[in-house]
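Single chain ahead, written as structure tokens, the form predicted on its own.
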Amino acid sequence: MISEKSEGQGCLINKVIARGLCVRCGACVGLCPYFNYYNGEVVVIDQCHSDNSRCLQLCPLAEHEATTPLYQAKVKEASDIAIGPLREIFLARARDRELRAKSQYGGAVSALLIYALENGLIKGAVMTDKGDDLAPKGMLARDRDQVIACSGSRYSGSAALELNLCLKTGMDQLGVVGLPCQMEALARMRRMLPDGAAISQKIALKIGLFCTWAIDYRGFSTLLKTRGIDTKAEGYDILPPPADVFRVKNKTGYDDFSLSDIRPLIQKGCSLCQDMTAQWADISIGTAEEKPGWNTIIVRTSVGAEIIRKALEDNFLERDHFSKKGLEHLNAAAANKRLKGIKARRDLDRSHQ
């Protein structure tokens, strides 16, 4: 444990580092300086001695004053809207054929990014790349190709440490794609911070993903490690139920896993999360379990409506009816996570008074 002196890096060490809870969005990486991404953690280089908490403020798992009333706003018992606000829900995938073949299910995140940077709409989309030698991170693309080497899902929590080095460098017009945790680290940025609203002018589209959990790179490496498995991943994939299997895509094939092997590795963190859908973001996108290869696509901000409206006008994305069954589907889904997290936070909170 570290001395509180610092509010907001003894709090946040304390409540989410050194419980174990903390899901690696990245939040707090880049904004001070004494915390860092190295390999799939989130290490400390020293003590800050600031006391402004601008780093616990951020952090979507630390319960802290300053955080309440986002927190509050945020978390309901489950309601009929569990999937969050939203103004059009659809199915929709990206219009060409090359770029979905080199993409996971519809290509519709890729196919926005694109958009949005040939179209001038953002300069920059600070997304997540595979990983080499070490964990996935955060990293800048600024055209097709680097959009296209960032596609497909990682499952792994990866600190978006570019976004706040481009903030810092002054860049604007970003697009950010990220975790539902991520999403909400921008609302609190947005929210909390004196010079959140100025920050966050800089933000031009935000695009979230849908997610139920994921995993700590560093005991998924082991894993693999102990299977015999040396071969760089090219991608993950979670099976349609009733499969159970966990899939590691690699250049020569792939390694099918059992989920009962892979859950034990979930972040601690996940647990908590009640937002399955990325309520925070302009363009919340997913798989679509009704329809193999397209996306779910829900539309939150007039942002979000703008674009999606241009890229179909364009003919960057086609799309396809949401049907009122796989809104049910995904609407209960939503209120089950939520639920979960509810009564983690509960727990937790309990066995620490």
Ligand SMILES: Cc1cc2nc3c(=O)[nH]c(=O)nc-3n(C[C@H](O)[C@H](O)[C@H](O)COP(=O)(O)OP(=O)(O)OC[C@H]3O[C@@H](n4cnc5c(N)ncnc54)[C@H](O)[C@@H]3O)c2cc1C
Given for the second form:
Amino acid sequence: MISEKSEGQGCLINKVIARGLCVRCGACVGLCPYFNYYNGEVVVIDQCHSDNSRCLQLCPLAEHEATTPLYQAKVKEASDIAIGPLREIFLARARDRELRAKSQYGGAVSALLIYALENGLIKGAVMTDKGDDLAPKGMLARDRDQVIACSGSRYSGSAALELNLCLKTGMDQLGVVGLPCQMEALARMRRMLPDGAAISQKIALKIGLFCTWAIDYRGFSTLLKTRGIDTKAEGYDILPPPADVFRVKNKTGYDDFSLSDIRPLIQKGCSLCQDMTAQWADISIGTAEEKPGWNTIIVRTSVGAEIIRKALEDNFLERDHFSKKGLEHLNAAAANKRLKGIKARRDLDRSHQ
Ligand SMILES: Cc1cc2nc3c(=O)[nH]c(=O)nc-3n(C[C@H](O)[C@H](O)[C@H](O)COP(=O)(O)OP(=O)(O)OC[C@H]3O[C@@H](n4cnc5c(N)ncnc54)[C@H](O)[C@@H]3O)c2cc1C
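Please give the corresponding structure for the form predicted together with this ligand, as opposed to the form predicted on its own shown earlier.
To see the whole picture, the full complex is given below, headed by that same chain.
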């Protein structure tokens, strides 16, 4: 057993990794020589003897006395509505048809990144690649082709290792696309680390993806192999309810799974997550249930508002109205996730008392 020092790596291992709660956000990966990411798993390379580890401070799964200031900030900053602070919410899609065809839904994420890169608002974007023979992982995209190469959703964590590597090399003006857990790790970086404010200044744009859960990559690739399906799929989709379908798109067509086959693969730590809409992002983006082929966009910060304004003005994005009914529905789904997450965290804490 690794010793559990109050604020050290041992605490992170005992409270998160050994309990199977890691969601592969990658906040700890590449920070130091002790954590790495291999084929869908965060692996501990060696024991760290520091008793005040940055990995613990950044981990969104490590509820700990050290995280209290972040939670106080969260309570103060989050608005009453479950989808979190918002300046504006609307539907959008990329104007570029080619981009839309290659993207998950409306291509708003890819369009915004390409716009930001081509207009010098960011120098590179930390994204998730499609994975080769191994699991998807972080990648730094510097131009349109590289952004398009990362488009589409992979439903497993990807560790986004590239971010820590980029920060270490002194890169700045970075864009980051990530899941709610990854946006929370960035918020922790800003608030919890002594040099967090300075490091955060190197991140010029944070685009968060809506997320209900992500699945364990290794379990998923075993499931695909058992059914004789190529793990290098073209894309994945979860069809809107009541379909109950997880779709794997291949070159020749697609294979459908019942969600009851996929749910057992959901990462255990996702059950503790209280954030469906990436509240710590500048802009949060998800599907548009009421308008297929479009995205829902939540603008949260002045940084987000400015880039959205420019991208609309320069015709990179097309926009439409988000209905009151749609807002009620999205907010109810986010509230449901928050309540389930709070309950799961309480149950877990009680079971370890
Ligand atoms: C695990 C997961 C769960 C999701 N759950 C929901 C949900 O419940 N409801 C909902 O409305 N939307 C959900 N989404 C978001 C949705 O699938 C689309 O990513 C989003 O609507 C943007 O669509 P787009 O057409 O603009 O994407 P694109 O323009 O195709 O861009 C997609 C972006 O997602 C990034 N990406 C892909 N896989 C990952 C990953 N594993 N981790 C981090 N980044 C990744 C890519 O780098 C790319 O930048 C989920 C996404 C993921 C990855």
